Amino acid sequence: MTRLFALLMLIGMVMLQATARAEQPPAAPLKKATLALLWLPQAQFAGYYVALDKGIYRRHGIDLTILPGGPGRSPANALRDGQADFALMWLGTALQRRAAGLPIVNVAQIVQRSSLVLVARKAAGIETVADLAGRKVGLWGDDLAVAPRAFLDRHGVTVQPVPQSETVNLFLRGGVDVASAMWYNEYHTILNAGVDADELTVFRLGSDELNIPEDGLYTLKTILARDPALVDGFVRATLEGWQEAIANPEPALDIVLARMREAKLPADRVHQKWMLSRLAEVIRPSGDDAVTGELSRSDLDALVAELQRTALLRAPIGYDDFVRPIDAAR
């Protein structure tokens, strides 16, 4: 009798669980979305890879595909052509594409402070901004040259601009006196090439009067109007991914390095660790624990004014029309 009673109880429990499962509404299908990055896999994009690999996007109802960037791959064009739902862009690029007619909206500003620097050798007699006068300065093209040119212009310094490629080899070989570099990337490459930090003069453009935020997330106005829940879920998941990557860098680096190996790229853990650590400083410049992800109104207004002054932007672009407040995603 005891065994019979136990069997009946077990059958009853199984039936109750089956009934409960049947009464639950079916899970909503995941929404497919695609993110276009600025470059090939590296720690610059750790937060997105962490959010993808750890299932954070799926938890927010999104089946995300990440498109790597690289030479000839424009995130803005991927967004324009319908190949991506979200794209990473520097603020200067986004403003110029918006002015050219691409109806994009900033939905999160991941990198809050500029990481762009000018690097020179002290042995060349360069220790102050005035020492840059007449020197050969390597500059990247398009909006990547906006901050250096504005910096030099405000200090009244005229230089000999030299087109700079994706590497700092020209600087290392003495072809230019000054190189453009990202604090989290090329600057560390120069150090790894055997140049001691004490031998260098570094001009941090982000600490000057004009701060140009870099990696921001954008979508089209049509996508935002059609599915604001998708946009909000994507932003929340991305901020969680960055929070996780910064709080736990070693597992995040494991994920990044695996992506790099898949892409058959050199996977230097030391360099990628430097990159992630330096990025944390500009993603959370105040040192707070939270990743805020909001574009500053003053940063936007200052850059719009600078682009208009240099004729790279004809008409002003207003904050309220260009930015979706981050609170909308929370």
The other form holds:
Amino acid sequence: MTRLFALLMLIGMVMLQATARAEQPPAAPLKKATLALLWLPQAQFAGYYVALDKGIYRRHGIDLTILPGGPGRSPANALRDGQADFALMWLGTALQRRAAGLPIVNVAQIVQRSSLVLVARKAAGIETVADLAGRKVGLWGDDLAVAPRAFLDRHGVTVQPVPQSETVNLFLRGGVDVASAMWYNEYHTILNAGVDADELTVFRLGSDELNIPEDGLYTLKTILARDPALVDGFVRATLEGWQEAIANPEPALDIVLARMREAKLPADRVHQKWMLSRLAEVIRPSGDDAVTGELSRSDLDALVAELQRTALLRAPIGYDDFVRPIDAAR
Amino acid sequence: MLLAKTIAARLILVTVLCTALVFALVLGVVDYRSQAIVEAEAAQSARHLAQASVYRVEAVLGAVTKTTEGLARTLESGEIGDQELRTLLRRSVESNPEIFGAAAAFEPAELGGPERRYAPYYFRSGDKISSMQLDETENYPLHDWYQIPRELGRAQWSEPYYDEGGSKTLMASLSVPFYSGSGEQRRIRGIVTADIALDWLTKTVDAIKVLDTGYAFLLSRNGTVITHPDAARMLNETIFSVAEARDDPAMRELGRRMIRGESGFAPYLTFKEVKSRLYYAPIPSTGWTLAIVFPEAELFADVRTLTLTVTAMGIAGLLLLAGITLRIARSLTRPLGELAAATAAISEGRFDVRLPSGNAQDEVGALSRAFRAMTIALREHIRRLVETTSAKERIEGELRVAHDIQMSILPKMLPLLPQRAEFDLHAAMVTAKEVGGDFYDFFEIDDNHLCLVIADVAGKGVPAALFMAVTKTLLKANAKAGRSAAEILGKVNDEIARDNEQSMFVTVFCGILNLKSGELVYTNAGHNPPVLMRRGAAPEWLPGKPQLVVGAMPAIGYCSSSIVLERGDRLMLYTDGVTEAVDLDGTFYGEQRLLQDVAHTSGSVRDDVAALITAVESFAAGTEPADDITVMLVEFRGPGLE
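Return the form predicted in complex with its partner chain of this protein as a structure block, the form predicted on its own having already been given.
Expanding to the full complex; the earlier chain stays at the top.
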């Protein structure tokens, strides 16, 4: 009985392999491509690492190289300089770079909602937005400051901005009363430096009027024109990778942590786990299973308007010119 | 429980349980107290250990602080040229082996514009001191080492970091701001910073060995693990992320106490989840925390060993106690068991059963001896009882014979003078004992005269029976034709009274009935008056003067009375056994009841005698018969019809 079963299994496997081989386009060589990430390896990029390590990109005919980001490294510049074919950028950055003449196209919007928050100590007497007035507020540079500035502006609050470094230590030591933080990263770092959640006042910057989608995938118009199939394959593989990472977070964390150790980064599983589950919330805000990757037209228009209002963007940028609809990839 | 049914088992159970309880209680208290003592000692030694280590660390950090602060004050003291600054930095590194590198970074505004940077840096490179411009490699105003002391306006130790550059070791930097002017004019000019390699600190902390596997570790102000035996933890995790992974709020609270700069001794579960105690104390200048881990198993090993030894001894003692108790209980209960078996045997009549020796001088010995004495006494008693019983049986047998003889001397009822139709007669006697003192008699003196006698000897039993036999014989011998009842009783009295040493006497009713005329001549010598039942009339007492009993004294002159019986008249004679019968309440049957009872009789003389005896016996039912009951009924029928 057992032998018969084993034999059947063997036959089944052989047949499966045969069909799998038959599905693959014969002798199609893998296309080389490079993806530039926003930052050093962390769970924020779990989907890309999972898609790479699980062979999803290969399955879509792409031999992908991931170019981690880091201090002083800009994905947009990597794209511009031809070091990368695809780049992960915040929508705000991308719009500004596009306005500045870099011919980039949004091919997928991964993160649908903003994770930016302002974190304040209740002990400093900050409970409401009005309490922020005149305070030292740690703000990141460039487009990372767009949402906080819009938020403060909307509430008519003037603060004392202090450039914020890569760490939240200035906030933890009391050098500033308020710090910028990503909900999925710095906020948890503050908690795990011994500050309790109930000691903090958190201001979420995303709102109904101004939702600022963050991580999106971009490529150059030239690359898209040259090889749309590559772009489609890349987008499909990426969405699949995210699907996989969100569905099976533990193996995804194993992959991310391995990358982090490789890069000699502090690899704190608890922190990365927090990051991945928070990311899942903003990647699929509706809670649906599917990772859509779709950039909402209204989100784009609202952000363009806001950037124009704050003089960060001179001319409007149209959706159809800037976005390659996700259906094109499907 | 089968065991607990015997005294021995109960004794063992109670003794061992109580002792075990007391023992466990004592052991628990001793164990608890010992642990508390050990813990207090451990806390004490941990405090010393931690303090010593903290002093060593502080000494090094203090030297670095002094140098760096000195550098900052020098820069504040006046305008110092670039060359002079570089010499100062180089000398600071050279002359302080603890310092790996030193830099002076200037505030952009001080340099003339927000984009201006200037930060010379001198550092060890092998045996040489090298220099570089930090402003060429990094935007230093945005770095913690620059920004935090600048914003706070005071010296700050950075969070430890791993230097990927020159040193490849764990580093930390002390940054001290320096200013120009004073009061309102005071402006920040820049930051002086000294980097120190922390390998010596790592070694110092690693060198702290507690017990067998105890160790020490350092936490930064953020709770980040700076040094730890498990290298993978270093700079990777904070104590709070471990607490989060474990969902352990107590550990988080402990971490918060640690980073607040408190010190204390607390329960702690190591990263490998070994139950431990943790002593923690701050390193004041950096705000870092030194923690010393005491694995509980090792900390309390001696107490555990002691507790185990005492427990083993206690168990052995309990077993011994159980054994001894068993022995004592057995020695107590074995004779009891044997006595119980012997009692069972004796109750079956086997007196030859072997009894326990009972040599012991205790209560059980006394019981055995008493039991032995009792058995001997019992045996003797039973022997006597057997003898007495056999004697009694013999006497009873003789009495039965005597009864038969006595009955046999009474006249037989049937056939009763069948040729005589002039009267009908029936008599019956129920004796209270085997032999009695009552008797009756009737006989023909001649063809026309019938003598009727009923008597009751004073006393009961054999003497009364013998006296009765004598009296009956004398009566019959003296009842001769022509003699009256008074004459007959006078003769009998004289003969009895003559040699009456026992002073016995007898009541007698004697009557002589003329069968032709129906005349009854009678004498009642102290006897119950007979009942006369005239045909168709109510019963009445036979009239007559009561006279002295027979045998009391000699030469009594009796006198006779007479009545004439008509055809169908009846005369009932009886003894005091009838009237003096008592019921259960002690009421006498009495003469009135007798008259009433006989009034309703109307059968044959035999039936009526039987009915009266039945009436008396049922009246006295349940009581011990006290006296003989004798009844004689005679009916006169007149001369024959022939």
